[in-house]
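First, one chain by itself in structure tokens, the form predicted on its own.
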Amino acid sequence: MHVAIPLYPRFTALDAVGPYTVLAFAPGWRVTFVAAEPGPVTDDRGSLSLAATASYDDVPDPDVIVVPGGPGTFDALADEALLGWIRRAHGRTSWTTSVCSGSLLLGAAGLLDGLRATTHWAALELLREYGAEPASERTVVQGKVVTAAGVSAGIDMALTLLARATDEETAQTVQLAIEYDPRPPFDAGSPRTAPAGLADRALRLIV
């Protein structure tokens, strides 16, 4: 299985690296970072770059695509090179997936009309603009389209994908290999459970 993860300026690193780590550990799977042109692409903090080793044209028909999100998503919504690649690749993928606001790019490419989908809690209602039904869930599977909520949910999405594309034992083996056993010190990972007033402070960190 060949996985392609498109990179664009100001993507969120964990959106890409979380699923990359899960899927790159899977036996028989390989992952390629792609961009408009090969080379480094800088994340939303401006201090980390990942190298795209191939262009969109170099990888026209991956088995899986994983579209990350981030503050740069909103500029990328006008990037027809990226949207066109997503649209064309989706026609031949086994699985088309996104993390965080990457689902808005799936929507802008015309792939979410009539589907349930999720994204970061701050952008959830924006999915309606693309004909999707927002779902406040960690991972949403709709046929071959799989969307994940914000950032860290990409790891859950990738494990869900791996279980469906192979089997649960393979996914569990990878989960154990990367020791994905999250036990956060605070119950503040969702607006539903975070202390009052924290959502506004959190939003100031990501816009």
Contents of the next structure:
Protein chains: 2
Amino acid sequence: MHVAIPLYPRFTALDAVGPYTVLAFAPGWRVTFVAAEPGPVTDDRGSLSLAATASYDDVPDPDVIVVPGGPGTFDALADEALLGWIRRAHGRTSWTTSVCSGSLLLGAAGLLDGLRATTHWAALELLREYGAEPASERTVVQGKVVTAAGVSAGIDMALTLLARATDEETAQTVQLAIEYDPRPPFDAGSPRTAPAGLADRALRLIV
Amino acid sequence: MHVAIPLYPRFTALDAVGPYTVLAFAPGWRVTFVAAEPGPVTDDRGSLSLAATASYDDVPDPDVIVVPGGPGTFDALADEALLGWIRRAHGRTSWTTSVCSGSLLLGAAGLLDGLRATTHWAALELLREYGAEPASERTVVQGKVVTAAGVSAGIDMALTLLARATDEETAQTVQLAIEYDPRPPFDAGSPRTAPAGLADRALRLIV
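Given the form predicted on its own above, I would also like to look at the protein as it appears in the form predicted in complex with a further copy of the same chain.
Time for the whole complex; same chain goes first.
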């Protein structure tokens, strides 16, 4: 399976690298980072640059796409080169997926109309602008369209995807290889469980 | 706080980018990727290149170091430029940390003698060669030396570190910002819980 992950300025690094690591560890899977032009693309913190090794035109028909999110998503919503690539690739993919606000890019490409979908908790209601029904879930599977919640949720999404695209044992093998046995020191990863008032502070870190 | 993450050929991407994302989201923290020379460094899958923006000499005294692991660790154990930088930096750090087999590099730099430490489940016994006592735990804190289990454990380690270096509310705020509310679809991330026979398959993905 060939996975393509598009990068655009101010993406969130873990949105891309979480699913990348899961899928690139799967036997027989390979992942290509793509962008408008090959070269380094800088993340939302300004301190990490990941190399895109191919242009959108170089990878017209991947089997899987994983669209990351990040503060840069909002500028990318007007990036017709990116949206056009997502739309055309989706015509041939086996799986079209997103992490975090990446689902807004799927929406802007016209792929979420009438579907349930998820995104970062802070952006859930924005999904309605694209005809999607917001779902506050870790991973939402709708046919071949799979959306994940914020940032770190891409790891869970990719394992879910891998199990469906191959088999559960393959996904479990990758999970064991990357020792994904999470033990967060706090139960603050969701607005449902975080201490009161933390959401406003967290929002100030994101934008 | 200034965090430096050294990159070397065939590191595992999530080892570096998990803690990077946690720490780079923390208010007032900045992260620099360093290497022998600035430039792109390619990961263990051969399909991801992260840019080091500084040389070891450029960043002699970071407040925090995070040493990632990966299949390339075993070659890096003979990399005196890397080990020397780790050793000298450790003399001034507030926190010296590792993810996965990165702890073997701390060991080779002479920093683990007599300490409890952890690493990827497949490498635990190797810690004894450096005088460390292997601990099958997600994160092990010994004074200012903090080691994490395999790959994805760097996220948990970085949140633990951030809480100690700042305060719990700051760590919880970052956890909420990156929506780290893990929901793995399977309970296969540890040899203790994975189906029998999976460890051998997982090992074949790693090396």
